[in-house]
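Only one chain is given next, in structure tokens, and it is the form predicted alone.
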Amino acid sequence: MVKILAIHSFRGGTGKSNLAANLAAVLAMGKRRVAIIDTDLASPGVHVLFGFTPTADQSTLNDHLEGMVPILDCAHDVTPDEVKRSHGKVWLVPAAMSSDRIARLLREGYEVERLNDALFELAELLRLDVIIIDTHPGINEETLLSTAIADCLMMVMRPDRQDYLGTAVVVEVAQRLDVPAIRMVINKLPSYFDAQQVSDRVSSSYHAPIGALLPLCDELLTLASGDLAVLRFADHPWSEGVRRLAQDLAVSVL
């Protein structure tokens, strides 16, 4: 049975999409069939990490939400070579990049239930083990839906005051929705921070376990979101943190 992982943050710039893409690759390297859905319709970006840009004849999530095509037509095989050698698969359901398409969907909206139905239909058609939802930051109708159907919510935050306050609101909502599992992911942790102190503060503040503490690193900046760190810098502490998160999820959620 497919497991749904929602990756969320209270605001942008936390590295949420980067984590979603890298986690998808790591999970797929465990011989899993993984789909990543970009529901950040206002500012899509996961496709860049896989080196994929939808052409005019390739469908996106927007097309399905507008009732134009089946959801299967929106799923594109983006499996990296390293993952293929591990007998895993990764599909991406990207969002449209056209400013006109983005503005139209935001202006006219869509039936949120349609997204819910699409996830389970895609899981059945592709025989998926895992669906990763890259959400839109903040709290809105789509976020609430993704959270409500998730088997695990991963809250990505940076160690600063704005993230601490905003994340508290989202975690409280998730707990009220009885999300089965929540993992806190602290990303872009400066080297001069005391990692244990940050971990203790976050876990005690939100009463949720720490999934990963991921360091701020120059290597990710050099990739400029154009590749997957877990494949290009496999031995880096950031990549090791993502793999540990995947192992935790494999044991406790998947």
Contents of the next structure:
Amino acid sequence: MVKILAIHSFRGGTGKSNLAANLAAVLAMGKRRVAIIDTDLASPGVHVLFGFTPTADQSTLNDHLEGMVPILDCAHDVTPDEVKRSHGKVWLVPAAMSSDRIARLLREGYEVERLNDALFELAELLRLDVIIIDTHPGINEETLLSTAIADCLMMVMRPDRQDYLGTAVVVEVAQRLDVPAIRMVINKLPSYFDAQQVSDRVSSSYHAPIGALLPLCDELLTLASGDLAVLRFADHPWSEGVRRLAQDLAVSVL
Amino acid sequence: MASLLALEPAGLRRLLKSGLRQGIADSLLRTLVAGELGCEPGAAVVDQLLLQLQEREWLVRQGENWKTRLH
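Can I get the form predicted in complex with its partner chain as well, since the one above is the form predicted alone?
The next block holds the full complex; its first chain is the one shown before.
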């Protein structure tokens, strides 16, 4: 049965989409069939990491939520060559990038249960092992749905006071919705921070285990979200951290 | 989904959460309700609660399963 991994943060700029895309690649390199869904309908972006931009004739999640196309039409094969060689598959369900489409969906809304049904229909049609949901930061209907249906919620945060406070709100929501597993991911950790101290503080503050402590690094900045670090900088500590997170998930959630 | 988050008691929230994803089969739903209410799945109170949830259209039948609809 498909497992749902929701990747969320309270604030923007935490590296949530970057983590979602890289985690998708690592999990797929373990011969899994993975789909990544961009539910950040207000500010989509995860497609960039796969070098994919939907053309006018390629459907997006918005098209399905507006009742125009089946969900299968919105899933695009973005499997990187390295993943293909490992016999894994990655599909991307992107959100629309044009401002009028974004504004229309936000203005008119949609039944969020339609998103729920779409995910599980897609899982069946593509025989998916994992669905990774890249959410909009903060709390909205898509976020609440993805939290409610997640097998594991990964909360991405920076070691920043505003992130600490906001993350507490989302973790409280997750606990209220009985999410079976939560992993805290601290991203963009400056080298001058004491990693152990940060780890202890986060895990004790939220009563949730640490999934990964990922360093702030220049190499990722050079990619400018145009590629996957786990493939281009496979030996970098950031990539190693993502692989360890994937191993943890493989053992305890998948 | 905001309605689900706000629902009390927690047992009702758990019950309606079980109707997300692919939904929940009738027998499992009855077992879950009975567990929350501390009675047998065949008890009249189980039927009453399920009927009320259907009347509110919070639970709808979709194929073999019950699904949660909170709009």
